[in-house]
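So this first bit is one chain, no partners, the form predicted alone, shown in structure tokens.
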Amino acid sequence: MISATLLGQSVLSGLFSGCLYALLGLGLTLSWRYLRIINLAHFALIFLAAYIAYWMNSAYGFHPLLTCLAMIPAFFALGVAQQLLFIRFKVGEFASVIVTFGLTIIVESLIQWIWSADFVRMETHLARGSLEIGKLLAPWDELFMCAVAISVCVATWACLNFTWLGKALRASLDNPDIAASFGVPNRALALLVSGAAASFAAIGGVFVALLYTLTPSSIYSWFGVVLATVLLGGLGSPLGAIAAGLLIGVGEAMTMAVVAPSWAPIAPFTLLILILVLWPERI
């Protein structure tokens, strides 16, 4: 029999993982919905940010959060430059899969060339220790990550639903020509969304560096679970990403506790297939 403590700790760990999935998928779901770009290079940007955070901390002693704040505008500019290239060469939704996957391979090679293919781990005392909740333990760094992930997703949702920017994005998505005739700057909005998505990748990358051991090839291990989170949550839905991430995270954790750790990757894709079959209009 599995103890209640183990089940409770598994659920708690799943909630933490789910918040990270939502944070990592936020930029991807926005670019997919509003730019019609399936940006697989988003994962490469996450790991580039993770390695920069690791390097700045290990080589120069920079606080990871300070590094994150510095990377946000830099990655915003990187996202804008990427979108300018997509606009210049008229990269469509299908072509974006191939183009951005190629960019991912390039960034992976660059990371491997600079930092080698060895496993590395950020050694920092930031928010070490755990909060005791009865018999359960909640690590402070994961609690902080959850607070940031939920805050960023909720703020993005509020911006999309209660500001002129959100209305303009929806108008541009529905009919860009008519939206432009009413003064909506379609090109500027596209650059803004792409820059914001890259900035979210930078934030997520710092937390990946804080919580996980890094190796360049592990970029691809995140593809499945984050894509499942994006699709289950609904394209362009920050709150949906949180809900889907929590569902997938808890599902994975419970599968590991009840069945076996090797079965954990089955959980997100089983949920995705069920949604596609039972609720196809959700995607």
Second form
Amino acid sequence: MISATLLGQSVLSGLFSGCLYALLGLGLTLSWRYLRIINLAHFALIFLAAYIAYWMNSAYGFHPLLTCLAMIPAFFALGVAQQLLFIRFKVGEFASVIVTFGLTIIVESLIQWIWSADFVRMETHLARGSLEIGKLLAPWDELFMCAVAISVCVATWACLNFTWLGKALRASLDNPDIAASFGVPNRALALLVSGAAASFAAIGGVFVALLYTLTPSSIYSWFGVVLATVLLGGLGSPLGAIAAGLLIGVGEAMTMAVVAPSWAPIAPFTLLILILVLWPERI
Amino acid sequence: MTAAAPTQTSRRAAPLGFALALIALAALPLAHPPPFFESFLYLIFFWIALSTSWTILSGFTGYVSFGHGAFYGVGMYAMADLGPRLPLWLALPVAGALAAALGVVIGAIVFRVRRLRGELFALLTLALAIVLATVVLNTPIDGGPGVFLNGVVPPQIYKSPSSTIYLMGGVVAIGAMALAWHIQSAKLGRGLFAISDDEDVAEVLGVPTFGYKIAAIAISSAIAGVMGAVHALFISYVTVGETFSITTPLYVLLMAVLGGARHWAGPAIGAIFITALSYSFVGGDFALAARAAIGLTLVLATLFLPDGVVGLILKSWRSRHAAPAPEAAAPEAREAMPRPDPARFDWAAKPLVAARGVSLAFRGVQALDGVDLDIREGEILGLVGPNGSGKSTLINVLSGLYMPDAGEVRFGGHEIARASGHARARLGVARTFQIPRPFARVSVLDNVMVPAMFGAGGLDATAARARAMEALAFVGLDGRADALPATLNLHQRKFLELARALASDARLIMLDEVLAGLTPREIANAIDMVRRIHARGATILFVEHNMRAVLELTDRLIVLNQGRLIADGAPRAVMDDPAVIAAYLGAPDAAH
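To complete the pair, please output the form predicted together with the partner chain; the form predicted alone was given just before.
Okay, now the whole complex, with that chain kicking things off.
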């Protein structure tokens, strides 16, 4: 039987991963719901941001948060450019999977060409040490990541639900032509969503670099768990993403603690499949 | 000519081509080619088999699978595990069956979901590889170090195991292509193409969409499984990392999309091209460049060649052999119009449809509220009501697009309230859509052949073609049989809807606002058409806002308001009913 401390520590680390899943999934869920684009290239952008943060820090000593601030507008522009391409070629939902998969491979090759396929690790912390809660340890870096993830998600949720922008987006999604005749700028909105999603990728990427060892091919290892988070949380729902992320994160951590670490990848998909079987209309 | 209907020439030439390819394949080792040549050809066969199997599912139905790495992985580990214990001739089909079983389970889970089926399918198939990799890694199937296939000795044809494996790969690849070719021209293929264009319409026209998708995924994953089993013999050392890597399904998808995913020959063309390309780029930096090039090809091919190389070839072939530009004139009815027979109107006739207490709510809005309705055999029943009164919902419930929350519907003695759309189509229920919903990527003729084959008539392809041409001639569209629906104007597309309903040999035809959006002259033409369809012996439910047309055509009129039936009787009398007038003019208590 495992100890209460170990179990508590697992739940805690599950909550941390859950927040990261939500942060990484946020841009994805927005573009899927509001742009009908399944943007697999989101993962490539996350890794591009992670590598840039690592490189700026190890080569020039830039603080990762500074790099993050600089990257947000740059990535916004990348997102806008991608959406312009999709609008120009009228890329539909299915085609978007293929195109963005292709873009991901290109970015992965680019990363490997610049930074090689070796494992790299950013040797910097935002704050050393951990917060001690009784016998449990919560590293400051991860706590900070959770705070950012939750604030970004909640801010996005508020923006979608309590501002003109959110209303316009929903109108544009429901019927773009009628929305346009009421003065909703569909195209500008689409570019805004795509740009914002890419900016979230930049933020997420910096935390991936802070918390994980990087290698180009590990882009793909995030696909499953983040897509599961997005679908479980409900498309376009930032708060849903947090709830689903936490559920999956804790599920994974419990599987690791109770069964074996190597079984953990199954947890999110078991949840997803169970939900599909039990409540097929949930999603 | 469309993707769904190979020409007569290809129907005869293709089997001959497959047979010749098999003979050439079998004869090659006799010429003692250098060893690398056989393994190079084997790799081409390997990718042909996988990408062709992908296209049978994803290209034909539109459900993108990222799971072909998982299906072929099942085959690989089945061979690694069962190969030493079972004879080869048994291990191969078992590998295929295991992969098919997995595919069917995934299909059964996802295809039940109504919304986002496509996305969920892509996601679950993507997840499949991860889940399988975890299971294989953590169980004695592999356990981590990988599995050697030393214990499996393939029979030595031409005195060399590598020749045998090359032959097996060739047989699977050519077999897969032959199967894809056959499916494309068979009834299954027509159903799958209809599903990929508009699944709901396919279902109400009689295509058993769930069963067909399950069949497609079973066939597709079985081919991938068998090819995986052969591949395990080829590489003779199976590891989790290699088997379930994300690149396998990626390459499969790329090859099919590049070659043309909606044609049986497309994936093979893409597979040959990409395999040859990556073979000439082996080694160090080139491998990375090749990978980036593949990504770029994927992007450019999707943007510029949405139908792949085959699509491009077919398009240029068609434009060279096309008839002179077709005229855009309105279809003219050609048959002499029979006069309606006044004696057909019979209040005592047995009801063809008897609906009792049909209710349906959407998120609190009561769209139908306890509707009782009879449609008598042989009548034209008018159904009117203000916008949002539930007319289209009623048609959707009767045709099986929606299931009612409560109530019963009997059709000619069968209880159909909870029957699937295709089951109702087979019994003789047909409908048109207010906004025409043709299958966009197949010809007008193929559009009409779908209900002829899958509807109440259930005809074979030859008879269905004749039946469809007859229906097209009836509505005056026979001159446009080979055109794509996008080239038709609204009037013609509405008549295409009518032709589809006609070709199904339905007993009940539900017409949902066929006159909406037409010019006065086109309306006269359409009214005439409805009369002639009725005179051929169909019972008609006629939903319309145009009151002149309703009075002119219908024998009896019912009125829906806020989901309730508020009037039923002779058209004139119903129109004068104060409750009906109030409903249209918006008096507050009209429904009560």
